[in-house]
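A single chain comes next, written as structure tokens; it is the form predicted alone.
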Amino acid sequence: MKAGDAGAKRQAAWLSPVRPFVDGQAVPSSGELVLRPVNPSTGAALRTVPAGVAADADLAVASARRTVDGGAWSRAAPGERKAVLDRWAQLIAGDSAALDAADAVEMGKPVRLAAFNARAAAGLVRFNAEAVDKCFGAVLPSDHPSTVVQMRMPRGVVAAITPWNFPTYNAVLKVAPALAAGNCVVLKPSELASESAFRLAKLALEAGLPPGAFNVVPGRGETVGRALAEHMDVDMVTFTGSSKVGKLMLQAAGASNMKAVLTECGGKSPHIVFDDGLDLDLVAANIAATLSANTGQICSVGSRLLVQDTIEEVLTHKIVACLQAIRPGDPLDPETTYGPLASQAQLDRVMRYLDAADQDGADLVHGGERILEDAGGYFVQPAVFVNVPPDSRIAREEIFGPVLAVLSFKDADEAIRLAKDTPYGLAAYVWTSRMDVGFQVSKALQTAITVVNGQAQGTLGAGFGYSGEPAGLSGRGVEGGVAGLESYTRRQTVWFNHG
């Protein structure tokens, strides 16, 4: 046995057996087919995962429905829900090392990367716990013989379908507000990275969540995900993933019971950098860090650099210098800053885009090569292309990998035109020392968030209070903050006539 194979077996040994988690306990899948995900750092098999069947989804939805109808969670006092969620947050924080290690082994997120890690997930749960009694209804103005009250009610059974790029955080991003609003949840994690979902569900049960309020069903999207999206007894689907599958969620809702749908999908976010006195070393360091974070597998990653032509060459050189400082390697190693792509399929996708960039006439000035191939994993250098045609595939399509397309502009109007020249509307990053330029550009864009950094300095900003609503192929619905919690409620009006 090779040393790498032995290491992979040791890493896999502590991973829990994957089975549906329904009504507070692990149960066998009704299907016989299994999947064999691998450690993306080594290419070695981990452990089998059920491919899943519709009957698995049916069982979990039935459990969630019984719990909704029984009222153990949906009718619990706000203070009770808050206390349970607070305890859940504490348990997540206490288990953060194991959760981060699971994400590292299953999809390659370095344990060193603090962004969207388990401690951040615990903070998100705490925020939603605090927001439980701050999601207000209203008493509407009405005439003297009536009193009209508009309440916010739980939707009921919420199906949450999450991706593989930040397994722990993305699960909490859906489940925490859904539970805070009084719903019961069926979570389908990615078949590539499902360990953290089961750990989270068991911790929630330990925190006092009633059995059946948080169920987990592993499996493929085309089996379990589709069954949940089409299920007549699911009241809402909340989904994060590709725009292609997001459209399928909307179609399934319309073809079934017209359930509510919240989708957070792809992006092609631009960095827009103006030549007006910013410290370009700081700008370059930020762009390089965000491009290489999680190997560029972030929906809001700034994968397009729109830079004023007077500083294009110098800024590109500075970004390349920063990218040369990455430390690729085992994501469980605290010294590693750069992990692998999550799967062979994702590696193949990124390599196809690198080939397409060359065919479309872009010039590669850094990276784009396989690295650490002897380890057997899916590592690729961050790639930087210049002279990128605006209509090329790497300028317009989401790659979900560490590929930067550099385009230049002469003035703000051209920058805005280039920034809007994709079907996405998720995020944008404007770099300028002039607030008037920042306002001009941000008001012209349709995004869930536009970050304007006039001094090129980091800030905590609104923290977990931030809410965003994407545009175009980036999805629909509000996620995050108190407004995101309200997405998991429906407005119900009660009209009292009292003479």
The other form holds:
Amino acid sequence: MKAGDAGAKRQAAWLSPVRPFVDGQAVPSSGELVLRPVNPSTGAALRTVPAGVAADADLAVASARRTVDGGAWSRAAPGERKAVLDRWAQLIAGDSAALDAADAVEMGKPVRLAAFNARAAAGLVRFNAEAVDKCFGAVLPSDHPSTVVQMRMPRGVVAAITPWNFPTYNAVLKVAPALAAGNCVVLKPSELASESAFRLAKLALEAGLPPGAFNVVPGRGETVGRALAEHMDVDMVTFTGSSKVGKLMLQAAGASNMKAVLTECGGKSPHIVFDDGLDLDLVAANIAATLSANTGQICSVGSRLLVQDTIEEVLTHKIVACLQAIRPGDPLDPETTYGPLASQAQLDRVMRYLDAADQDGADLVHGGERILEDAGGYFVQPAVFVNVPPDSRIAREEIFGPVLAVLSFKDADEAIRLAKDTPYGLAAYVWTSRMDVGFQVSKALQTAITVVNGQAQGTLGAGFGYSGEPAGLSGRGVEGGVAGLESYTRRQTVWFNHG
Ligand code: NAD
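Having displayed the form predicted alone, please output the structure of the form predicted in complex with nicotinamide-adenine-dinucleotide.
Every chain and every other molecule in the complex is listed next, the one we just looked at coming first.
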């Protein structure tokens, strides 16, 4: 057997035929057009995926609506919902190797990377299972002859539209709270990486979720995604992806039935590093690790380094030294720390920004070269630029790749001004040994999350309890924690006049 045949067998082992999953079973797409996604590590064709048509979305929405109206899930006792979700979490944890492998084959995330992997997704489901009976309404103060009760009701049919960057985790981030709140869901995963969505739906069925409570429709954004966003019988659309498409979600809701919209979009998050005594080796290791994790394809990646001018050179050197230690290769190999970009389109995008950085006058001090080209995949070295003009494209626009723009500042005021000089408001990382500086800078920024001295625990430890609300082009609405679960409920007041 040739090496190529072995590789093809290895990738095929993690994939299954992709078809809409409606009412608890696979059904054919109503459309004939197909997409041909490739393995980004090798450029080899994976298998065909339906391009999808609006009729596929209609079928799934009708199934979700019937299930909502039937009440088997939406009116189930909280304890029952909790038990099913808890079983789902166990099944996801048990299947985590296959889920991680599917994501690795489809979009290049190394199986070694623990952040936002399938085990973390299982933890997130468990959190939402435990939160089912911790999301409650209120009895309001009222005059004696009345009692006013404010309840939290499921919204009904929730359409979830997700990106390719952490396919398993991002799907669960939407579906778990939506189900925990009693909704029925139609998930449209990214056309680049849809395998894990089907595995998750089948596991949910096995856990005892009623058929029709979690449907999956594969296909393109412009077909299935758009049909869901514009659908008159969808009560909420929950979206993660680019700011450009996030805006379309708001427009589609306005042009259809004014459905509720939750959007989590792009970012241009800064690391802000002060020269006040922190261990710069630790800071550099952290910045390099997150820039290279998932090949920089993380919405909250620190892609701008704002550093106090006195330590700019030394910190930049240390970061470059850490980046030289990446181990690029096959994402299925547990030794690989650095995978490819997810697609030809992502590669083209990153290469365009590397050119733009050059045109805008920034100086490349590390990386930016294609690597492992013989393997046929979309590998590019992490890149670090210094002397970056604050108004240049790499300083202001989301690249969604492993590119770091270094800018220097003199004092906290200048750091804050630079940090706020983008249209985004997703995350920020402040590095300082002074508590007052940490609070001063954090409070001045508009972000969903600001982390002082480290990365967010994120998917580890107690990290599931936090909620965030992005600002600007990073989206709108609350995701995460109990408040994030509440986003999937509607407040409804019942006013009893009982005399
Ligand atoms: P994308 O916006 O291109 O696609 C996201 C999803 O929307 C996909 O399922 C796609 O098929 C669908 N879509 C595309 N066009 C559509 C349309 N016209 N109507 C309806 N649906 C449509 O984003 P992507 O390239 O898949 O992912 C990268 C982006 O996601 C980055 O901008 C990144 O910052 C963002 N992201 C944000 C978060 C967060 O939590 N803020 C997390 C992960 C990724």
